[in-house]
Amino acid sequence: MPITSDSTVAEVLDDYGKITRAELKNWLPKGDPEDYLYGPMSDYPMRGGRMFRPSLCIATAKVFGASLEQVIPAAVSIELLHNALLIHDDIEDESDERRGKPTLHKKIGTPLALNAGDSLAFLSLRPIIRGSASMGSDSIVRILEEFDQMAQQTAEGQALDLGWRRDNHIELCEADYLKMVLKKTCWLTTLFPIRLGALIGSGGRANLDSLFNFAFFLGAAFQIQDDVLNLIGNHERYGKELGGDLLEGKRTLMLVNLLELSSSSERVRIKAILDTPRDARSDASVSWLRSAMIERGCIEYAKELAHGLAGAASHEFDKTFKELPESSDKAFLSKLPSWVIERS
């Protein structure tokens, strides 16, 4: 697959970004209780971030034929339960900092950063409904049975991560991850976005299991490439702590190549360190890990995979996309391969 820096993606991200972001404004909460609520709902909201979803749900409804003006609720409703379960995570994950600030939980506390990103969750589905309302309730219930599967899969995935992580597991392969991937990422990241965005732009006529195959291939990628940055990546476009997977203890694909390629001996040492809490590991044992995974080749050998994946991607795309007419959104998705893994 051919590597370009091409600037379409960004200035589409940017651009998309920047009107969903917009719009989201009006949907936040104002009022009392501003500083125990809706101040902190509208944190992580405000701060940024890539916009990739949201923008994955316009460029393809207007493929299929929609309006800026009808996805625009879907995709806001796509960013407000994002940055939810952003603040859910961050809290699961004990993670100190998100977007390039402290988590909202380090910043308020962990009971009323809950509440906001409950509160988040439950005001995502709001804007969808609303700006679905002129399409009928068939649309509307096969929206909210997308919204619900989408939901689903996505707490199975996170179930295994923090699953693995409590119970220390570390018999587990690539296909673990994979299917970790495709249930925590994967649903939320690029499934969800496409198929919503297909079938509001097709007005429902879009064999939607058509897109898996480019979606699953396109997340998994996404997701890989951010493990990758987790320990190689530049801080400040990062926007998180580096090497925080490490001291989280997380199930990523080096990790798990690592444990493939190591004795007995260096798998005893591994779970011993991946068994000390968060608090307490030290330094020292998370640098060990990240050389290791140097070493042994984990880190060339997960870019590869996302290499793979991303080509696999874009084969999909071509396939699946074909014939749909040419447009500056479908020249967008065709580019995002490419993106995922350039991003650094």
Contents of the next structure:
Amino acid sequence: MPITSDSTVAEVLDDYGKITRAELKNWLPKGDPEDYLYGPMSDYPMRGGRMFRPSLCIATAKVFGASLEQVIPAAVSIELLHNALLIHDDIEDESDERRGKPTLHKKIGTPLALNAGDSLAFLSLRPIIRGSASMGSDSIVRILEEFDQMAQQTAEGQALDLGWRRDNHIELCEADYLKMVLKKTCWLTTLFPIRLGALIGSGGRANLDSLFNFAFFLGAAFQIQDDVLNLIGNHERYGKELGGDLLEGKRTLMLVNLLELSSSSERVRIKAILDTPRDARSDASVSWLRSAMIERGCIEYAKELAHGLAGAASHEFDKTFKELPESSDKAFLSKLPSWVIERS
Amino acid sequence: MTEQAWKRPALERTKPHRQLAANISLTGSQQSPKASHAMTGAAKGAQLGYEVSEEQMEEGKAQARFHDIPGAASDLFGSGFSDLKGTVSSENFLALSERVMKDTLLWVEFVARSVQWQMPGSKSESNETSKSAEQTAPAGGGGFTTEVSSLQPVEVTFQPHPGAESRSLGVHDLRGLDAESPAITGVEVTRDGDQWRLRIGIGQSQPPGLYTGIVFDREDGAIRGSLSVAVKGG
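I would like to compare: after the form predicted on its own, may I see the structure of the form predicted in complex with its partner chain?
Now the complete complex, all chains and molecules, led by this one.
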């Protein structure tokens, strides 16, 4: 079914997702060592997923004037890199499930999973470099600069997330959380796809910085909703173990908020729970944390905050994209702020 | 969990205090936190988003300046105005103007803060032409001397942050509020023991105006103070 301005976000994601996945398959190597490398590399990309990042890149590029063919290689690169980082994230977070199945390291062991993730990350550059060859060397350099910037910011964000957990750091405020999310999530999820799409679509002439607020607010609302779903979502649809963030001691907005609202004795209790290794953390203590978040309104508060960010994203979209011609892709982008906070 | 615990005020932060966030109370003593959430969550989300965005923008600028990336004075992450290169459409001109305006406003804010933080004894004024002026500004255990070579009357204001004298310092080019004025370049920073000397040369053709630059740490890129030169002309 062709995409129109009336298409729902889910329909566009499905359409662009299928196109991206079909092309992505062509980039995944086959042959020996199939069991040890190429099979594991194909595992996550073939499990499905929303294809939010590549769709965002495709739609932005088309809004700025690119054809679908011009932007598909970039979309494939983004999805490959996303999957590479998921493998590493799952190891770092000691996660059990990904997209409804056991995580890769649980299936094949951490050393092989790490290696598959590395290989997928290196592979991710190939489509975008080959695809942009016709754009000239200046454009390739700029694309690589964007890639480099995103990689550095994402690594910094992940480092903050992991470091806060390792050191059991609880003296955090909401702005600290949001800054971590900007780096850890937004650069790869929204900023990079949108900037890359605009760069390709405009032939390098768009003011990429003017897209910052829209992309950041959209990505932050997306992450907060993801954190909420981790606590109260539908397991089948969510695809990961519910409450996994609590088991992993992740510094989510709800946890930061709960710490703010807690008495000193409660903070001591929360800190002790977070200090317990994941395997030793009891179901009862995780359940207590979850109940406390519900009872204190932390989940509702996080939803409210995500709504505010989504509203700001919508405002920034109207401001930034108003001069660009109306199209089905522009309509899709305009619907994203609502979609990120309504998805279940 | 008791009602008493609910009403306990939030602990004082040891992390960076953000004024905008602090202005929006989440735990008012007259309301339960839950009720407060419903009232302020969405507004705070948008507020926090813009606040963190602005903070990132300033950090990006400082980093870009530290690495001497061309065009960094008005860019977020180092791409400068290259994205507008070769285009002269009205849209691009407006975008360029907007960015210059934003940058200028940031500088105005910076200068305003500098005036507020000014340390006594850190000013050096030269109203004589073809002469150098020297002034020593004590800071902590060490000392700073500014030396100005100028054919025009100038007033120099140097504000090191506490502890700056023990760091490895550098000074960025001093830029004017008027984006078209050439920057004052080549400020020399030398150290002899615990004494620092800043040498500033002002050319005869330097347009009158206020020029400001950041004193930075060569090791970690952190801001360690500021240097302002008011060129009075004549």
